[in-house]
Amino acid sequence: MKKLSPIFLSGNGISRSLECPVIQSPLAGVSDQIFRKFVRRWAPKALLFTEMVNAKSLELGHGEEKVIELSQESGPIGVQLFDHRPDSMIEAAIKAESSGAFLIDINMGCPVKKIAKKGGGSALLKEPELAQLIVKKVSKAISIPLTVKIRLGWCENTSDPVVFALGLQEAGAQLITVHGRTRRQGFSGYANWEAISKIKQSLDIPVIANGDIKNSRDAIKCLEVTNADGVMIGRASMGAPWLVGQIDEEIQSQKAFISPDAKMKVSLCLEHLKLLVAKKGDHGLLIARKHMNWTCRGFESASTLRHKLVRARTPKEAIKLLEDELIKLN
């Protein structure tokens, strides 16, 4: 396939350019600063995101840890906000911009019940006028570009995603990311890339395709079907922080990416664990367990190692297990 062009976004005073067409999705409980550090190792120019931020909480001063360190990171970092109250979204967006956000993204696609039932995330798919009002007000309140992430609607029978997306474009969205499922589907079934294609054909602003992209083959096929300007990688990157860089390299340079071997995966787990423990103390081990469980796969002793790691009672014990495994792999 042809090489993708950089994506240009003109904000309300500050323009941005996305040089990498592969974007790392915000992932709750995953895409913290340490995880982003590893993604950045393989994808230095990719747009990454903080974990999704509750706008009202950020307005009140809670959840600031998710955005306060943005200016210290290399490469573009976006902040994705969710809420249904325009004033809260405005205040949170202003705070995120002042913290160093590369752009602001509004989540209108999260299917999680506790978010949707309060009017945020995918609930806005049922409120197109409110969704447009939020985009219009927030885009005018900040200088950096405003983007939106949506789904194909609340459910298949009552949704017109093209009309919804056109309304967001008219309200001031600079880019729209489309997950190819409805809210009712959650993450079940298959992403409808053809529906994303129809949205892309109807809009003047860039469109990013999301859903069921697990590797470079998926990304290339998705881009061929949708003609999108780029792709967003979500859950497939859990345990594989190299995936965004891998897909970008294989799409853009059409060269085979050398995937991490067993030794590199174990080394990555060890580094991740030590960084989490340094930042969070013993609680860092609890956070690290899921990452180690995801990453320690695809090599002969992986299952045994995972079994031991999830039972490690202290960071010291887990570190010793990983260090011993590296000795065996040398």
Ligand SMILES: Cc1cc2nc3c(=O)[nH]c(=O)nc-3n(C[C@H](O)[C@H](O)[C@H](O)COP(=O)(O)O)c2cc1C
Given for the second form:
Amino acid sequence: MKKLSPIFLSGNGISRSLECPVIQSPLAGVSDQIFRKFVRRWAPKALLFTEMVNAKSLELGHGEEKVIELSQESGPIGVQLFDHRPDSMIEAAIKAESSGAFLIDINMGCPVKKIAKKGGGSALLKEPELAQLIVKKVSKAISIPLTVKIRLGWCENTSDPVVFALGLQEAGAQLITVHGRTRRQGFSGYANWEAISKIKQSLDIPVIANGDIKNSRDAIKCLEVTNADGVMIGRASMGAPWLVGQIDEEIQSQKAFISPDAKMKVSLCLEHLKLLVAKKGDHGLLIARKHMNWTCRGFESASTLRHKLVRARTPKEAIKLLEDELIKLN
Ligand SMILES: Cc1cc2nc3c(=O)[nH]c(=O)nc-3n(C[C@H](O)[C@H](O)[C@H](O)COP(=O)(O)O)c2cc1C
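The structure above corresponds to the form predicted on its own; please give the structure of the form predicted together with this ligand next.
Below, the chain from earlier opens the complete complex, with every other chain and molecule after it.
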């Protein structure tokens, strides 16, 4: 595999360099500040993203908690915005920039009906002129680089993703991430890496390939097929915050990464749970449940522990279960 170079993004006054070609994807309901803190532990230089932020809400002063903490975090963190109103996008992007965003990303791929029905996310794939207008206006209003995350189109026959991506480049996008599925596909079938390769061939700006990368073998294969400048990891990192760092280390240095063992996974769950409860009170347990369910896998007592954790009614009960498990594993 060819050696990947750092990705240089010249913004409208402030330039940024991405030292790590493996990127953590924005994941609504997952990639919050606590999740990012764990990803950062293994991937100090990788670009991470906030969960997508509703631009209109941010413009009106809601949802600020998603961006307000950025200045306290280390390493590059992009803020991903969604909406279809250029003015709201501009106001939100300016707010996010002043909160310390490393770059602003616009979501043009979210398939969720509630969002697409109002014209945001993947609905913009059907509105290339509006999509370009948003990119043009926002990129002029901020100093940091503007990037866009797209899918291959609304459905197979409606639009040519190469033409769509070229339009975004022309409008001022500094980098495009492509999830190799159409909106109609949702998450079904396989990501079409060949289609990403066609976009990469046609664009001058960096292209990041996304979709179905679960490990470093997939990442290497995807980079060979697409010739992309980097890869973005989504679902496979849920419950595995070490994965971005692992893939980066394995593809860049070809060194074998020491995967977390049972003890480390249980400790991670305990730390995650305690942080969530400290921040959100008892509700933290509900959020922690899914993370613990994803992380507690791949060791002998994992399924029994998952079973018990799901039934824990209070944070105290769940903490006790994890602490007892750690004693057993010692
Ligand atoms: C739970 C979940 C939340 C997601 N949230 C976002 C989001 O906020 N913004 C976004 O651009 N994509 C979002 N995605 C899509 C992923 O970022 C990624 O593009 C997609 O899952 C394909 O990559 P993967 O095969 O590595 O998961 C989400 C996906 C999942 C499963």
